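As a starting point, one isolated chain is supplied in structure tokens, in the form predicted on its own.
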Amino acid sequence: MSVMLNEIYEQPQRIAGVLDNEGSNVAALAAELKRRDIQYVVLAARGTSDHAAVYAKYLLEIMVGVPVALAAPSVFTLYDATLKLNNCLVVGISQSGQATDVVQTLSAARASGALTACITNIAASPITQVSDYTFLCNAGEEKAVAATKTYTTSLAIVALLGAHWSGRPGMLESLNRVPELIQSTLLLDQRIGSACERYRYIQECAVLARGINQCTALEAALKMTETSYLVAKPFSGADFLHGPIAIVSEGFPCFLFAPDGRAYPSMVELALKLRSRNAEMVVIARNSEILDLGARSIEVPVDVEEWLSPLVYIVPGQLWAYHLSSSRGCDPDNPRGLSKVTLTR
């Protein structure tokens, strides 16, 4: 089995490991956040980790009510700016823990009086040295260049933080069901492998979602770009209507991630507009209403609460990226010109 595919299949057990091993650590941070009455959050990350940060922004703003900003690390690394970050939580996310710009952002934040935390897969890494709290993905070694299990385990840690900090009843119980939901979703593997053959020669596409699943569009597009070398453009479904929809002509491939929830009605409206332009839609959803609009439809076999849907709905995106890459004769485990750790400043 391909290394990437094997790591996709590991995700249920790896997320279960996060929930077992990091729950008390996250609860301790949540208690400290309440004690200090932390009023806002800044997140620093790059690449796939930045997509986990996008999920954190939506989740914490929705569930906790604190403003969350995505840091521009270049502000610290290129321009040597000093920000006033007291009474702020600054979180760095780096799978390897070696992201130089993220580490420098955390170091500067700590010096300015911020409470700092990190999410990483490597305990003995530079990012942990500048963090007051460290949360581990517990994902084991990730050998494929394209990150999969470290992404979803990062999401699981973010979900734990949202659950503990908000104190909303039932959230932890729902989160504990996620490994089982992902295990059921992996049953789509063969169907996705067959469906993607139709698209093996595409050179560009749009990847669309809305709200808390904006991270899913970003991450699915990145996985396709990394492994198949096509131009996959991720958009918010709302932003897409403000101009970029002009790229859609007859047969233009559009991938829609549309789980049930607050964002679902707007995704149906978008799908109807795309159908009127004769777009080639691949729809990943649970509801037959929108599935019926797709040229190819991937029915997610589980019901999942919207706040947790990014952990489940990225799995079809990962499987699609893997199978599309294989069908094009590419090597999904080792994409050309890429390395597992990328250092930027």
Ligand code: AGP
Contents of the next structure:
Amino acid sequence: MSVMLNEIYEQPQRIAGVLDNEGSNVAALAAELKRRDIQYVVLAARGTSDHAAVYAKYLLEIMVGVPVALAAPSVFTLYDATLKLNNCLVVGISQSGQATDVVQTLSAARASGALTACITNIAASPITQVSDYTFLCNAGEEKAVAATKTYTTSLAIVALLGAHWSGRPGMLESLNRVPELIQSTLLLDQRIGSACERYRYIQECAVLARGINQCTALEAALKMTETSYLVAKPFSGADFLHGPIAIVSEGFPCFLFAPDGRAYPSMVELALKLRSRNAEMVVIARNSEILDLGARSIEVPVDVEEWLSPLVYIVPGQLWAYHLSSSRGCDPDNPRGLSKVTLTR
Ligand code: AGP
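Alt. form predicted in complex with this ligand, vs. the form predicted on its own above:
Every component of the complex follows; first up is the chain already shown.
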């Protein structure tokens, strides 16, 4: 079995492990955040980890009400800037824990008085040395270059933080159901394998989502790009209307991630506009109203609360990337010219 596919399938078990192992650590951080009345969060990450940071931005802003900014690591690494980050939580996300620029961002933040934390899959990695709190993905070794289980376990840690910091009732119970929801969603494997055949030769596409699933559009597009060597461009469904939709003419492939929730009605509106331009739409959703608008529809077989939907909806995105890559004769486990750890400054 492909390493990437195997790792996609490991996700329910790995997420269950993270929820078991990291809950009390995350609760300890949440208690300190409340005690110190931390009012601002900065996140630093690259690649797939940056998409986990985008999820964190939406979730913490929606559930906790604190402003969350995504750091530009080059501000520290190229421009030697010093930011006033006292009374701020700065979180670095790096699966390998080696991301030089993320480590430097945390180090600079700590020097200016910030509380620091990291999410990583490697316990003894450099990022842990500059973090007051370390949260481990517990994902086991990830061999495929395309990150899958380290992404969803990072999201699970972010979701734990949202639940503990906000203290809203019922969130932890809902989060604990995610492994079984993903297990059921994995049943889409065959359906996606046959649906993607039609798209074997595409060279470009748009990948669209809205609101808290912005991370899903970003991550699904990255997975397709790196494993199939096509130009998969992610957009917010709102931003797409501000100009990029002009690229859509008859047959232009558009992937729409449209789970139920606050963002859903705007995705329906977008789908109708795309249909009027005769776009070739692949719709990943639960609701038949929008599924019926697609040339291909991938019906997600579970109900999931919107705040948790990024953990579930990326799974069809990962499976799509895997099957598309295989059907194009690429090697999804070893994309050309990439290595597992990329160091940038
Ligand atoms: C994932 O599919 C990509 N190959 C890439 O984004 C990767 O996740 C990233 O380079 C990992 O960096 P990190 O170890 O700092 O998280």
